[in-house]
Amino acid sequence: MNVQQLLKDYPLIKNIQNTEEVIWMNPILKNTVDALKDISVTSDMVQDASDRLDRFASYLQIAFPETEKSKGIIESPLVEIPAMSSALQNILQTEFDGELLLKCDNALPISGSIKARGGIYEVLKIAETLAIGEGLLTEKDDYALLASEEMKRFFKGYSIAVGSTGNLGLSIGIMSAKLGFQVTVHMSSDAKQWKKDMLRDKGVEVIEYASDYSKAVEEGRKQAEKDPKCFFIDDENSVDLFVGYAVAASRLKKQLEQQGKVVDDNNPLFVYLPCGVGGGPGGVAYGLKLLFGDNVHCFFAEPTHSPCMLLGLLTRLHENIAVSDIGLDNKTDADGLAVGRPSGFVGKTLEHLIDGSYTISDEKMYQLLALLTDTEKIQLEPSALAGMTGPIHLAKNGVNLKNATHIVWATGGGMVPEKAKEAYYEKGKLLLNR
């Protein structure tokens, strides 16, 4: 890697090298009709997964009481937070325009994070695809009889692995585990004690590992490969993934349009997504897309320590950059977004369709959580914070931000233990205060 042709060639990296706070808007952006015709992802792949994930409803209600009320649909509040968006301009000081809202994915029932959305849904169709291929289930069955002891014991014949640095461990070992399946979820060193814990709790075999969350992967996947009856979830290629993110878009419009939110070319869209490897950001964005075309605007957040999409989109160079290609060590206290390489598969996939991205500093996150938490009492993870500069960015780079709905995408902090949710806010709070 020839670093020094890197910084001549995108200065901006020195910046990053330094982990000052940046913003990176995309030179390459295309409209969004063009931009889709370069990508093999169709909207029909999104609506099967929208319908797959209907066909579940029975048996998500009987697995997972607490979906009942939502009738077995896995989704989140979208919620506006005007006190917080008051706080947020008037503690950096910069003014922006448009209304302020959290799309609050920490609260997604069984496992609390935007992972649920993806993770959960991958293992539905690994379940499926399984089910049916045995002559056990049909599309045209209630689910529900996927509750049975019987198709627990069928399902206890295969196994599922997953590299995660936490969120998506937890929403694919609940899942698998509830089903039947033997699991094991391949976990990095920055992945929080309590994460681990909870999935032992829950009977998942958790395999740590000294390094990052590029080792866990690759490890799980080599486990996988050797057994014919495991399935590999593939953070960083995973197409059913992406799918299964993908189809919060049309769930997140059906809200706007339940709060007569309009948007159109008067009335843009922004929405800022936290991201680490990039699946789940990257298959949100582009849901988004297909449905609101040029009419919405996506950024990605990440930590100014592990800018992995940032610079494989800056430089083009994708998953064949890491971070710490240009000296950055990784580490961070956003334990979801503690990614060193990005997924080439996403950043290829959305070169031409996401407006830019940016990243923020631990410290920031965490004066964020406890300024969220005093104005508008809502909990999350520190990493759930990185999407709430981008309208400072915005307005500080001079974007026209007249009639825009702002959403700041909350993707985790709902399985947070208490104890560790007054640790995150003290540490917050103390910050606030210097």
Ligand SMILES: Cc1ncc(COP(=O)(O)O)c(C=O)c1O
Contents of the next structure:
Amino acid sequence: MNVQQLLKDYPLIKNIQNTEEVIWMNPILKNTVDALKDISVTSDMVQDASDRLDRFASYLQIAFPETEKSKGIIESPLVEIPAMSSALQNILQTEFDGELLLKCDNALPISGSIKARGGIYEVLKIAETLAIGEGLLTEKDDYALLASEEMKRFFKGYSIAVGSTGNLGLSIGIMSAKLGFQVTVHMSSDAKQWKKDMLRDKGVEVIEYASDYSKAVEEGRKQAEKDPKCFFIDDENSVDLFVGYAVAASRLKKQLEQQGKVVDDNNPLFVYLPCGVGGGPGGVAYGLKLLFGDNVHCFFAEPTHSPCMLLGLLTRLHENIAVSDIGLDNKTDADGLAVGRPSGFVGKTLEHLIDGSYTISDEKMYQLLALLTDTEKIQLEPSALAGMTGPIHLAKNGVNLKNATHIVWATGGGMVPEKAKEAYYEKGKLLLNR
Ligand SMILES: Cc1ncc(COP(=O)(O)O)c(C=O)c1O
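Beyond the form predicted alone, can we have the form predicted in complex with this ligand?
Everything in the complex follows now, all chains and molecules, and the chain you saw is the first one.
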């Protein structure tokens, strides 16, 4: 890689190298209709995923009683956070127009993070395909029958493997083990100990690696290649994961309508999505563009030490560039975002649809974590705060935010044990008071 040439072509890389907080506005953003023409994922595929999740609702209610209230639909609240909005503008000394909302994927049932959307969906799709193939299920059946001991014995004959920084592993591990599959999660060094412990408690085999996420994924892929009865869930390239995440958009649209929040030419929607390898935020952004077109503006948010998607998009090198190529260490406490090389599939799919991308320091994520707890009594994990500085960046860049609705996607935190939550908060509080 010729870094000197990259620095000449893209001067922003110098600031990224210095781990400064930066924002990049996408110079090749197209209008939605034109951008969608070149994308192989379609709205029918997202609808198919949504229908499949509906078919599984009766099963999910039995398997996870916490989904009874939502009738087996795995969805999270959308809430106004006015006190946080004022505190944020105050502490970062920048005012912005518009209302600030939080999409609380930390409160998603079953595994408490955005990764539950795609991860659980893909496991369900594998289970459905196997059961239908074996003549044990038809699409017309009540899927509650999947909770039977007979079905569990059937699924035991198959295994699922995944590489993860933590939260994808949790969602795949919990869902697969519940259905009866044998499951192995290959975890990167960044994954928190409690995530590994929780999975082992549920009977999941956890293999740990001293290196980062890309290695964990590679090992998972290798394991699956050797075994025809093993399904590898590919966080870097999976279209199923992607469409599973994209289903979030139609659900969000309904929530906005129910809450009387208008999105149109005069009332733009801005959505800020913490980004690791890209699948979760990319899928959600894609789904939103399908429904809101040019009236929605989506931004990725990454740690200053792991801005892999930003680098991939900026240089258009996608999966052919890693943060280590420009000397960054990929070390961040935002474990879900500790990814050094982006998904080429997601980068290329979104390259004309994503409005921009920005970075945030670990220190600021912790500070905002404590601030959100103090102002709104909502506790997240550090990764989930990455979106919070989006409106600040845009205001500083002179973007017109009149009548805007800002949605910060709170991507995780629901599974964090009390002790770890307290430690996160204490750290944030110390940094705030410095
Ligand atoms: C809390 C949290 N937020 C955001 C993400 C980013 O998702 P993706 O890696 O699909 O970009 C992750 C990934 O694990 C996560 O755990």
